[in-house]
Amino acid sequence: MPENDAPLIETKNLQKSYFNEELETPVLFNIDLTIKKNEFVAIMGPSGSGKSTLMHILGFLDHHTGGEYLFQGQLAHEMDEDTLSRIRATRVSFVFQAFNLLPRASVEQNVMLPLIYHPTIPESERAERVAKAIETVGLTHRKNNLSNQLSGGEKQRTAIARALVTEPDIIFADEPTGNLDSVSGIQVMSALQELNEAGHTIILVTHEKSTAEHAERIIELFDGRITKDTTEFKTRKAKEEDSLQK
């Protein structure tokens, strides 16, 4: 897909419904949204607000049922399955609340996984990419440890390294601090902020305002609708919070 000047993400009147026999359950309504490259955006809302559904659509894990979704100017519903598979493998990555690591694999092996199925990165580059991603999240000293030997914060940073290793356009983080204590949560948010400062687009989903405020922009959802989209708040700097904890 060629680079162009279009926004990274744009939705116009985007809608989503789930269907069960004759029953339609609408969950997203009239979502108009533009996200540019290198933004750090938090999508915030209570459980059931539609924030995870929206993230899944933006990350090509689900399909919208109305309106338009454009990824760098190209309509998502016009993309064939090969194009969608390539985008999932190369241009977007995910960090989930539950980590989703292989418990009996090392940090290094977990981070390597996306490269094994990557369509363009040659095997000769894998080890260097893995080492760089692990170093970026500060886990080089733990690279040979099994993931079930790690703390919660270390597991999530491993998941971030795994998301980073393919050098995607966007990293989606779905409640990345939800299973962590406050200290580990701040360390994870610090890693995401550093990635954003290095040029990565971050889209964070959370129900916690204190977590959302680590972003530079907060989009609030309620009952499937955007109720607020603001940059008028003081962004919390995780590095400063981390130093205060010590």
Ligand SMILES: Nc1ncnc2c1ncn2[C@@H]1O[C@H](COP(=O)(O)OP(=O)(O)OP(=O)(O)O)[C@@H](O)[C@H]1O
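Residue numbers count along the first chain shown, from 1. Please read these numbers as outputs of a predicted model, since none were measured by experiment. If you superpose the two forms and keep the largest set of C-alpha atoms that fall within 1.5 Å, you have the rigid core. Compared with the form predicted together with this ligand:
The angle of turn of the smaller rigid part against the larger, between the two forms and from C-alpha superpositions, comes to 12 degrees.
Would you generate the structure of this protein in the form predicted together with this ligand, following the form predicted on its own above?
Single chain only below; no partners, no other molecules.
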């Protein structure tokens, strides 16, 4: 996919309904959204407001049912299955609300998984990338543990390592701190912040104000509609000054 001036993500009147046995459940309405490269966006909203649904659509795991979704100017619904797989493998990655680790595999094997399906990263780079990703989340001492032997925070960090191992353009994180205590939560958030500083676009779902404040921009969802979209003009520097003053 060519690099161009088009925003990374642009939706126009995006809509989503679930269909279960003829029953239509509309979940997202008139979503107009533009996200540029290297933004750190937090999506907030009450449970059931459609946050995860929106993330899955933006991350090419689900299809929208109305409107348009343009990824770097390309219409998502016109992409074929192979293109979608390629984008999933190279451009986006997910930190799921429910971790979704392979239970009988080690931390290392879990982090390795996306590399298996990556079309361009050579096999010789795998070990190094995996080691680096695991180190980034501070799990080197646990790399041989099976994922079901890990604590919630360690699982979450494994999931983050898996998300960044391919160095994708966008990392989607769905409630990455939802299952964590405050210490682990802070570790995870700082890991994401470092990634953002390293040039990745981060889109994060959370319902905690304190977590959202790590982001530069907060989008609020309510009943499937965007009710607020603030670019908080606090730069990170200002934030740091803030915390220094306290």
